[in-house]
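The chain below stands alone and is given in structure tokens; this is the form predicted on its own.
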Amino acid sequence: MYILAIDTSADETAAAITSGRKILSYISYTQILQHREWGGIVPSIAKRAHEERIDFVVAEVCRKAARYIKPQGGELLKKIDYIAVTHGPGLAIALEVGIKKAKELAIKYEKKLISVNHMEGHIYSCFVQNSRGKPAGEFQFPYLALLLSGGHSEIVLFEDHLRYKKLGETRDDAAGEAIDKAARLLGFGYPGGPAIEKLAKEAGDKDDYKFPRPMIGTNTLEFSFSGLKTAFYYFFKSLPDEEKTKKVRELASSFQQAVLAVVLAKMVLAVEQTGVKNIVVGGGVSANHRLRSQLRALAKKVNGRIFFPPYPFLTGDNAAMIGVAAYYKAQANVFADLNLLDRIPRLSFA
């Protein structure tokens, strides 16, 4: 089964051709440099960049897949079984570009269309394989899925293929968003996660400032990072300019420690409440090495297994994870109604 997957959910114009869990070809055009000067994604710029690149990205991913799939009459897309596309959540006017292209190709080549929830894709990102089927390993349900990105912080019970139960989510800001805002306040550009992690490491992952840990003592799996972000803002503004400069590493480290402490506490609580010991972690924040170390220790303590996206590009928005999630939807005969795809969903999981 060959699937062409498209993702334009934010600032990456991405396409992949997958077979089962394997990536046969992949290409992504990033817009980070175009948004960096604004400190975040500008919707109109994102849409225009997607429109300018989508045809090239699709053509190039097909060209690269020709080493695995012999084109039919010179057109590789004739050999594709299904077209898959991210259908939300995400930036609506960016999503529309990918959806429009996927519908156009599905109609032209008479293929069924598969819509994939973006967060669903992040769950499956932990199980993506390269063209040689590595890393190997079978699914061992159930899993606790921790999804942390610029727009989402969620804990989901992954019961079986296509079966999810949301256990908790952020009430306001997401972890990634809070980290980006802290980085911007400290004078670093977008995206802020890598800068904060680097500074924290240079500071020895200290926690000198002891910023608040919102909702850490509650018996709920929900998150809240708005208060932490606000506390950090006012504390930073109150500092003398000299300390802002000299203590930038310690400030970044303390902020990261606060965010990760909340995440770890919620995952400990999730394991206790559900009894599920196997964990998958997806989304941009899953690239954080300090977070990975802490979660590995948790999994070891409870005799569970933990899975992260196996390749760095899979932590961010990408089309490969969409193709793999679509594979299981195709097996279950879950296809999209072309007429309904014009409505962009707001919720993470329906």
Contents of the next structure:
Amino acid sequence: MYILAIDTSADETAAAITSGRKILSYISYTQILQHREWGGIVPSIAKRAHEERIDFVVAEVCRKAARYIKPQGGELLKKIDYIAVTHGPGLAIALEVGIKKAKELAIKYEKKLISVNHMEGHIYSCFVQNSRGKPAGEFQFPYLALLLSGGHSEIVLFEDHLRYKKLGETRDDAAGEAIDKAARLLGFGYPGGPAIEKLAKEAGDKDDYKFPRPMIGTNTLEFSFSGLKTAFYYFFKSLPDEEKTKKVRELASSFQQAVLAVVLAKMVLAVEQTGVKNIVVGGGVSANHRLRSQLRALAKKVNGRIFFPPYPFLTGDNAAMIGVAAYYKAQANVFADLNLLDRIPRLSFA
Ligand code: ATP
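Given the form predicted on its own, state the structure of the form predicted in complex with adenosine-5'-triphosphate (ATP).
Let us now look at the entire complex, which starts with that chain.
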């Protein structure tokens, strides 16, 4: 089963062609440079950039997939079975571009449409395979899904294909958002995660400043990162300029330690509360090596298994994860109505 998947939920114009769990081709065309000078994503710029690139991105994934699928009469899309698209959560006017293109192609090529929740995609990113079917391994439900991105921080019970139950989420800022803001204060551009991770590593992952760990001791699976962000802001502003520069590594390291300590504590609690020991981790922050090693240690301790997106591009926004989630929807005969499909910017798990 071949699927063309499209994701334009934020600042990546992404398309992929997948076959089951395998990626046959993908492109994630980033807009980072266009948003960088504004310190975050500007919706109108995102919409225009998606509109300018969407045709190219779809054409390119078709061209690349021709290695695996023989085009019919020169048109590879004729051989595609379904068209999948992210319908939320995300920026309304950005989502709209992908949905419009998916509908247009569905009509032209007479294909059924599949709508996918972007966060559902981040869960399935842990199960995406390359074109040779690697990494192999079957699903062993249930899983605890930890989703940490620039827009979301949540823990979801992934009971079976298409069955999700949200156990907790952030009350304010997402983990990635807080990290980006701290990085900006320290003088680093968007996205701040890689810079903070690098500085923390250079500081030996020390925790000199012991910043607050909001909600760490509470018996809930909810997060809150805005208090930490504010504490970091005032502490940083109170430092003499010389120390701000001299201690940049230690500051980044302590901030990262605070974020990761909360995340780890919530995952320990989630395992205790649910008895579920298999964990999947998705979203941009899942690229963080320190987070990965701490969660691997947790999984080992409880005798569970842990999965991260197997290829670096799968940690951020991409369409391959949308194609793989869509495959399980197609198998369950869950299709979207062409006339009713619309963007849902605040789409959430129940
Ligand atoms: P969403 O997926 O919820 O729509 P998004 O598009 O902002 O949000 P992603 O692309 O999944 O999210 O993630 C981006 C976030 O991941 C940014 O906040 C970025 O700083 C963070 N990030 C990327 N790499 C790392 C890293 N190595 N360590 C920590 N955070 C990281």
